[in-house]
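For reference, the chain that follows is the form predicted on its own, supplied as C-alpha cells.
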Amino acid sequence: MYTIGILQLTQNLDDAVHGFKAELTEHGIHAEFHYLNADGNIDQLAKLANQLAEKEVDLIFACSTPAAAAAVKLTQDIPVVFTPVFDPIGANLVLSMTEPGGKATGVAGMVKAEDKLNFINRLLPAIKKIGMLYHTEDSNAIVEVANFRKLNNPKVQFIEIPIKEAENLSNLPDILPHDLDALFLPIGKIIEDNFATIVYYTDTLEIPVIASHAPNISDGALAGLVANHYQLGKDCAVKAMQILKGASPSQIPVDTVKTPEIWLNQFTADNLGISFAEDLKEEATEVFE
C-alpha cells in the first residue's frame, strides 16, 4: 500500500481531491491518505508540508500554487503532483511544461485566453468594451491578464481595472468605466472571496459579469468558461500512478485544461435581459436557473 499526502490551501479545491482519489481507486491503487488543509492560511503550508514529510509519504498531491510551492521546497526528495497551478514555470515548480526537470509535475488549471475570448464573443456577440478587474498582488491574475494582452482581437477592447486591496472594491461604482458592456474577472483569490460585493454593484449598474472561478457563476455571474476540477484531479492521478510505479516527475510533462466547460446562469441572464444562443445552452455543462 502506498502512502500519499494531500496538501490543500482551501476547501475550494475539494473536487480535485475527489477526482484524484476516484481515479486511483478505479485503477486499483491502494493508498493511505494523509490530508492536511491550511484553511486559507498560506503561512501554515510549510509547516503542514513538513508534517507530511515526517510521515514519509510516497508522494504529495498539492492543490493550489502555494501548496505546491511548499511541497516542492521540502528538503526531502518527495515527488509532487500539483493542480490547478496556472503558471508552473513562473512559480518555479518546473523548468518547462514538456520537461519539468525536478520533483514536480501536474496539470495546470488555466483555461487559455484565446478560448475565453472566443467564448465571450459567442456569449455576447455585440460586445465591444469589457472591463478586466484584477488584484495586482495575485500572481495568477497577473499571468491571465498578461495572456489577454497578447491577444489581437479587433472586435473587443479590454480595459484593465487593477485593484491593490480588497477595500478598493467598495469604490467599484467610481472606478468602473461608465461605458462597459461587461466585466471579466480573471482568476484570483481576492476577487473570488469578495464576489458578493462585486456582483452587488454590477447588478445595480446592469453590467453582466463573466467569471473564471466556477462557484461565482452560480452566485450571480452571467457565465464562464471554466476548468473541471474533478477532471483535473483525475488527470493528476494518472501522473501520480506513473510516479508510484517508478517514473520520475522530471520527465512527465505538465498538462493543461483540455476540455473547459461552459457554465451559464439563466436567472442572471433573465434579469439582465440577455438571451443565450441555443447552441451555447446545448453545449453548457451547467445552466443555473
Given for the second form:
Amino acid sequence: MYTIGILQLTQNLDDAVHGFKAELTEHGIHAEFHYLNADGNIDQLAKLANQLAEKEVDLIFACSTPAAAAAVKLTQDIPVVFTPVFDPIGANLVLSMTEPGGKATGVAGMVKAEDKLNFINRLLPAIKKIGMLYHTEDSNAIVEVANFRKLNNPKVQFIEIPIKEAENLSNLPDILPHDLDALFLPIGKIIEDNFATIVYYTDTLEIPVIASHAPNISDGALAGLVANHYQLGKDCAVKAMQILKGASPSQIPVDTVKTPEIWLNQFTADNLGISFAEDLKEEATEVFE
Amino acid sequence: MLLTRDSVELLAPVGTWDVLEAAIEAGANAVYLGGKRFNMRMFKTTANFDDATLGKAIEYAHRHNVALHVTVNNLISDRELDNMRSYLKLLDELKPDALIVQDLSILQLAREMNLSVPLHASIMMNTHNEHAVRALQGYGISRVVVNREMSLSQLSLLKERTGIEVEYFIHGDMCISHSGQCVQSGVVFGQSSNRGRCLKPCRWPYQLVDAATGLPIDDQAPGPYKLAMKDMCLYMKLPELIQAGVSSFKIEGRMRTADFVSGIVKTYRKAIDRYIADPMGYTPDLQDWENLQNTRSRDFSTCYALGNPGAAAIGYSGKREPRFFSQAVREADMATLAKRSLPNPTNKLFAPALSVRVADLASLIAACQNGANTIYIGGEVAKPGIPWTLQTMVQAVEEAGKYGAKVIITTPRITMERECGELEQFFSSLAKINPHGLMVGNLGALTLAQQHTALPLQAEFSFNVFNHVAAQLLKNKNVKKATISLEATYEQIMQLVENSPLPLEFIVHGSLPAMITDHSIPEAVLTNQYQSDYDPALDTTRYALLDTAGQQHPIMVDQYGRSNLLFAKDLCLLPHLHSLRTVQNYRIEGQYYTPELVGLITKIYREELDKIAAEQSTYHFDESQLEKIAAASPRELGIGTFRYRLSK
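Could you please show the structure of the form predicted in complex with its partner chain, as a counterpart to the form predicted on its own just displayed?
The complete assembly is shown below, putting the previous chain first.
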C-alpha cells in the first residue's frame, strides 16, 4: 500500500487527478491519497507541501508549475511527478527533458508550436496574417511565443501583440492590427481569464480566435488544439508507477503532450461564416453547437 | 425559545462529490448543490451533478441525516420550459429536501404539476419585505434566502411577522448589486448573471468622475475597484445571528474545494455548538478566527448584517481579487448589428402603444404633445431631482388628461421596511390623484397594492419576466401588463411575446440601470467613512464611473440613497422597430432626459411606429430619424442585447 500526495493550485486540473488515479487503479496499484488544494493561493503551496511531507507520502503528484515548484523545494527526498507544467526547464524543475537529473519528472502540457501551426493551417487554409495576443508578465506565454518565433513557416505571418496589463484588453480594437485573418491566444492565465473581453471585440471585428485554453473554446473561440488533462494524468501515473517500483525520477524523461485534441465551436463558425473541413470535424474530440 | 442543535441549520455549498463528503464529514446539517441544468454556477463543466449522481447524492446525504437542497435558480427562456418541466418532474421523484428557485415560472409550474418537494426562494428573487414573503408563502414557499441588504434586525422582524424560515448568507463571495437586479453582464456580454454566467463587471477598476465635466474627483480611496465587494464573514457575530432567528446559515462557494468548504464548516460548526451549549459563557475562538483570516480570498466584511457598511465593505485596492473574468468593454453601438439583419415577423399587428417614463411635469407635457399614450411617473428619482409629490402627481394626471394620455404611477424597485410603510401611506392618497394604474417594482409592492387599491397593476422590468409562464403567474395575480426582462435578446423576446397570455411591454429606448446598490457610491468613495458629515455636493453633483474602455457609467443616486448605475450607452432600437412589430407596447425610459429630448424622442418613435402600422411591408427606415436623436442625446446610443442571437 502506497501513500501518494496530490498538490493542486486550483481545482482547474482535477481532470488530471482523475486520470492519474484511474490509471493507477487500472494497474492494480492501491494507494492512500492525500489531496491538498491551495484554492488559488500560491502562498499556501509551501505549507501544503509540508503537510504532505509530514504524512510521509511516497510520492507527490503536483498539478501546475507553482505546485510542482513547492513540492520540489521540500527538504525531504520525495519524488515529484508534475503536469501540465509548460516549461519544466525554465521553472527549474528539471535539468533537461531527457535526463531530468533531480527528484522530479512528469509530462509537460504545452502542445507543440509546430502541431498548433499545422492545425491552424488545416483549420483556416487561406490564412496569411495571424495575431498572437499575450501578456508580457506571463512566463508560460513567453515560452510559447518564443516557440512560435522559432518556427519556420513561410505561409503564415505571426504578428505579436503584447499587452502589459489586463486593463489594456479594454482597448483591444485599437491595439489589433486592422488586417488580421485570425487571432491566436498562446497559453497564459490573464488572457484565458479575460477571454470574454477578447471575444467580445473579435466578434464585432469578425476575427476568428484560436485558443490554447480548452474552456475558451466552448465560450466562443473558433477552435483549439488542446491537451487532454485526463490523459496527462494517466501518462503521469505511468511515470509514478516506475518510481514506486524503484526507478529514480532523475532518469525518467519528461514527456510532452503526445495526442492533443481538436476542439471546435460550430456556433462561432456559423456566426463567422466559416465552415470546418470534414476531416477536421471527424477528428474533433469536441464540437460545441 | 430554547435553542437546540436543530435550531440552526449550517448549510454548506457543494459542487462535486468529494466536497459533498467533506461538508457532511465536517458537520453541515444541510448542503445545497446544483444539477447540470438550470443552475447558477455554469462556468465549470467538471462541477455540478448529472441526473444520476443527483439521486445518489440525495441518498448519501439522507443516509447521514443531512438535508439536501437543489438549486434550480436560473431565469429560463421560453425555449427551455419543456426541459424545465421534465427536470422538475425528475427532481420531484428524487425527493431532495427543497428546491431553491428564482424564476417566477417555477412557482406556477410547481402548482400546475402538483410538485411535492418544498420550495425555497433563492436570493435571486430579491426578497426584502414581508409583503413579498406573504405572496411567496401563497405559492408554497417555506423558506426565503433573504436579500443580503437586509440587516439582522430587519430580518428578525420579517420572520416574526410572517413566520417564514429565513436563510442568510453568512460567509463568502457577495455581489454589490441587489440580487437579481444586476443586468450588466447579461446585456453587455449576452451572459446573464441571472442565468449563472456573470462576468463580474463589478470587479472592474473604475475612476469616479464628475459626470458634467468628465474630470476625475479627488479620490481618497486606496484603489480603483469602486464596486469590489469584500467577502461576507459573520463568524464574530454568531450570537447576533442566532438570536436574530436566522434558521439557516448559508456558506457561499459551490465551486470551492473540499478542503476549503470543510475548513469553514468545521469552524462554524464548532462555534454554533459551543454557543448553544453555553451562550452566556461563549466567546469566539480566536485561533479559528485567525485560520479564517489566513485562508481567506478577499478581506472580510459583515456586509449589511449590522447596517449599511458603505465604504467599509468595498475592497478598493483589488489586491485580493482572486480572478478577473472580464475587462471593461465598449458597449455595443448602433453599427454593431448592421451585418446581421433581423427577420420580419408576419404575425398579426396591433395598433402600437407608446409609453414614456418621465421625471417632471415639463417632460410629461412634452411626451403627451408628441404622441405618448401612457406616461409613467414616480418611483426612484435621481438627485438633484426631487421626488414626485402628491401635488405634482395630481397635476400630472390633469395635464396628461388634456392630451388623452394615461398616467401610471411607478413604485421603487426596492422597498425595504420603511419604504413599505411609506408606500402604504401613499396608496391611501391615491384617490386624490386618480391615476390610471400603478406599476410596481417587486412582489411585496404588488401585494401591498392589491390590498390597498383597485387600480390596474403592472409589473416593472425588475420582475425579470423571461418566459410566458412567469407572465401567466402575474396574470393569475390579476396583473394587467408586465415588462419584458432587460436581458432578453431578440429571439427570446419574440417567443415570449408570441406565447404570453398577458400583454407585455418592451423598453426600446432610454437610459437603463445596469445594477442597483444599497449604498451611495460617491458618498462611500468621497467620505470614506459612510454617513459621516453631510456634504451638500453629494446631492447636487452628478457623478459617473469611468471604466478602462473610456466609458462613463452615470451614477444616479436616488432619494433613498441607492445608486442606480446606468449603462454607458443609452438603448436605442429605433432602426429595429420593424422587426419588433408583434410587440404591442413600447416604452421609452426618459426620466434622465430633458423635456426637449423627451419630446423629440417620443415624436420620432411615434412617427416610426405609426408608419410601420400603416405601411407594413413597404416600410423603410429613415436614417435621418436616428441621426436627430443621436445628435441630441447626452450619451452615445447602443443596441444592448440585440448584439446577440441568444442570451446565454
